[in-house]
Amino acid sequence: MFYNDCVRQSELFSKTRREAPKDEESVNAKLLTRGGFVYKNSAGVYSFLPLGWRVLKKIADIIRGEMDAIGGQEMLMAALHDKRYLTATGRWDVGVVYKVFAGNEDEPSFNISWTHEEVIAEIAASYVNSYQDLPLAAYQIQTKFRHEPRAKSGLLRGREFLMKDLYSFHVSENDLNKYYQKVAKAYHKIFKRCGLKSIYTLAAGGEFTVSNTHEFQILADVGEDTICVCEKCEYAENKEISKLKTGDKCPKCGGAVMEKRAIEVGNIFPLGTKYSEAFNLRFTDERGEKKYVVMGSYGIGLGRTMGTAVEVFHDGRGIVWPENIAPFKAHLISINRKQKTEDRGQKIYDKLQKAGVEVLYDDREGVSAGEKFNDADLIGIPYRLVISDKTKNEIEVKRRDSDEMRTMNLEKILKLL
């Protein structure tokens, strides 16, 4: 990881807010704003402040690890696209496209990236010649721009957002299907490592492909999607395409089907040869025949994953981050009524830092214990460590998801963390 493991709260760029912003309705937007994770620039557009950026980078690290494990090669593609890319596939006039005028042009000749199927297909056409060059898989983590008419729900539906998009290239539909299932398993691992239980859901293709696709849904009452899911085997279909309804028997195992609200955090698309044909992406097979490359596309919204975690893991006091994506592992709080307590806090902070423990140190002066505890609950770091006159030579330890408090020495705490 390439960020500081330890930060003093007195030096933190952002500050907590007592009141939720009046123009936000969703829990994730309210808590992330109040906790100093994000700043809303306009509807559907957020800046990620240092705390929020740490969370996003944790999610990105998890994604990179699992994408690399299935043969994905990371790259970064251009965000400014010539009009010819989308016109080649008939997607220039799709409603979500942000079009850009160059100089004094009367008509827009570029767009800013909303997806990259066209761009990656043209790039691949320069390097794929033979069946021996396949399969291939490449991914990026990049900002996407979509003119979302319903920009709401905080990070769950934005106009500018960070996305991981993976693209795969194959000699056949059969080879694509094998990799498709490999990606599905990797996605389940990613969301599990982020603390989220994902449900593999049959869905429509939309603007990407005419065939059915799959979504990864997280059950949540605030979700915009409704899925028909088996309570026994968790086979699921998006209600938009499903003929199932509550009370029906699951077509896979016979279990009871229920309709539930959910948030889509990822999707995978079998693209076929649509984009290969548009950009002449072909390979020569073993018999010397030219064939179009079969493609797949696979997306995960990083900000949406972050927002979903907040929607799922919070209480009346604030966020309760899953450990793997929390901005820090521990929140050290010094109740410094005496100079010796402050000095001891500095020594513990130094030792935690030396041991490689990610820690946010609340060293703020003139702030009451109650305010510090409230801020700690709002920010939601997994472990709270408190030193005060009362704790003497030990440290009070409390998990964010528990009301139990224990006291222990630093050596035990280092083992715990």
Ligand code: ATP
Given for the second form:
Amino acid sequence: MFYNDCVRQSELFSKTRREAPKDEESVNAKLLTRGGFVYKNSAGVYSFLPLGWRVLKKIADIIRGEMDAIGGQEMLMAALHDKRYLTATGRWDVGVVYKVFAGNEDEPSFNISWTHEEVIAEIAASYVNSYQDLPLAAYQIQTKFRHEPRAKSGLLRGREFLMKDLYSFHVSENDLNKYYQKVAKAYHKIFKRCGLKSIYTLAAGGEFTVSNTHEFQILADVGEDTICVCEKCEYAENKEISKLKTGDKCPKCGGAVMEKRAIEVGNIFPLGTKYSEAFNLRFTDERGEKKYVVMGSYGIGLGRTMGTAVEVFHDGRGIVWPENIAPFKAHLISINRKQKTEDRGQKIYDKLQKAGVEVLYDDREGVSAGEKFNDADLIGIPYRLVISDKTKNEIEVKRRDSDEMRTMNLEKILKLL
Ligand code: ATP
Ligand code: MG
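Counterpart to the form predicted on its own, namely the form predicted together with adenosine-5'-triphosphate:
Below, the chain from earlier opens the complete complex, with every other chain and molecule after it.
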């Protein structure tokens, strides 16, 4: 899938750590740091190491596939924004915005990207003229910066984080609504492919819009949000705006409503004409009349999705990655490193490589079997393949999410993978 899908653990940039970092509270940050996926530079600011970057790239690819499928065109916008963008919509003084100034200035004249409604509205205004130019949809995967006061949840709440943001442009509210539904479906697919079950939740518009919006929530006790969700039909409202509480009847189906903790991994916004008005984004309709373009915006946090997967899929020993976003498919481990085992390991590694299986090969010398198994459990790759003097010509296979061990030959394993 990537250029280098087979990596020797002895050459891996990062190493695992036995101890959890003292300055992390969240499970995702602890396990991702111990496993060598991320490095914390400061509160809410993480670097993605090769293992972590592989996971993030997989999430990005899943998102790209689903965005392209609904007509989204990928682009990359500037991250440094002149002050005029946010002053045009009254958002220059939103609390989370990081402002920057050149060394010789007294006042900040720029901000770094926290969202892109203003920037893309201005760009679109230079290309959209007539109703025939619409609808349009464009997205990017880009770094956002937000000064989050509480940055204690690891990847769930960063001050710097990767977001996919899609923006759509329409001739009418009606056309926007149809597209909004399409995006909602694409979002459910994205999270499903990441191994996560998302709940479509009615929510507030925040700093973005006066309308209601919809969030995609993943149930998890560590979630900062509370949603009121029907146990039967899964109709859900964010507690922030909901009048429902545990025990109430669902307004849609009469089922029982429960309040549950959840993590917001996506949010979609019907924007109306707020940003088009600010940037004179207009089109001429069929009767020659000038009208404002109706916009929507749609976000997914990539790092938050990754962190959520860790919160949902881990056990006492480490991460249990969902297959589609695991850094590798197989973790090949050779133990009892007699020359014969080593040669066999190399051969199997080569064959897996040829067959296109993404594999991390634990070829480290002087590391005990126990340590290798602990590391494999911590890193959480879906299939563990062990060869030792004991396994003879076969390979011992174990899934990370099960205790069952089976012994097979390579051919069978290639079929399994
Ligand atoms: P929150 O309410 O959690 O602060 P938000 O509603 O302000 O987030 P949006 O502007 O809706 O965030 O951003 C779209 C998506 O980007 C969110 O659904 C989430 O997945 C992700 N995201 C937002 N803020 C962060 C953050 N600080 N760290 C990581 N991901 C984030
Ligand atoms: Mg949101």
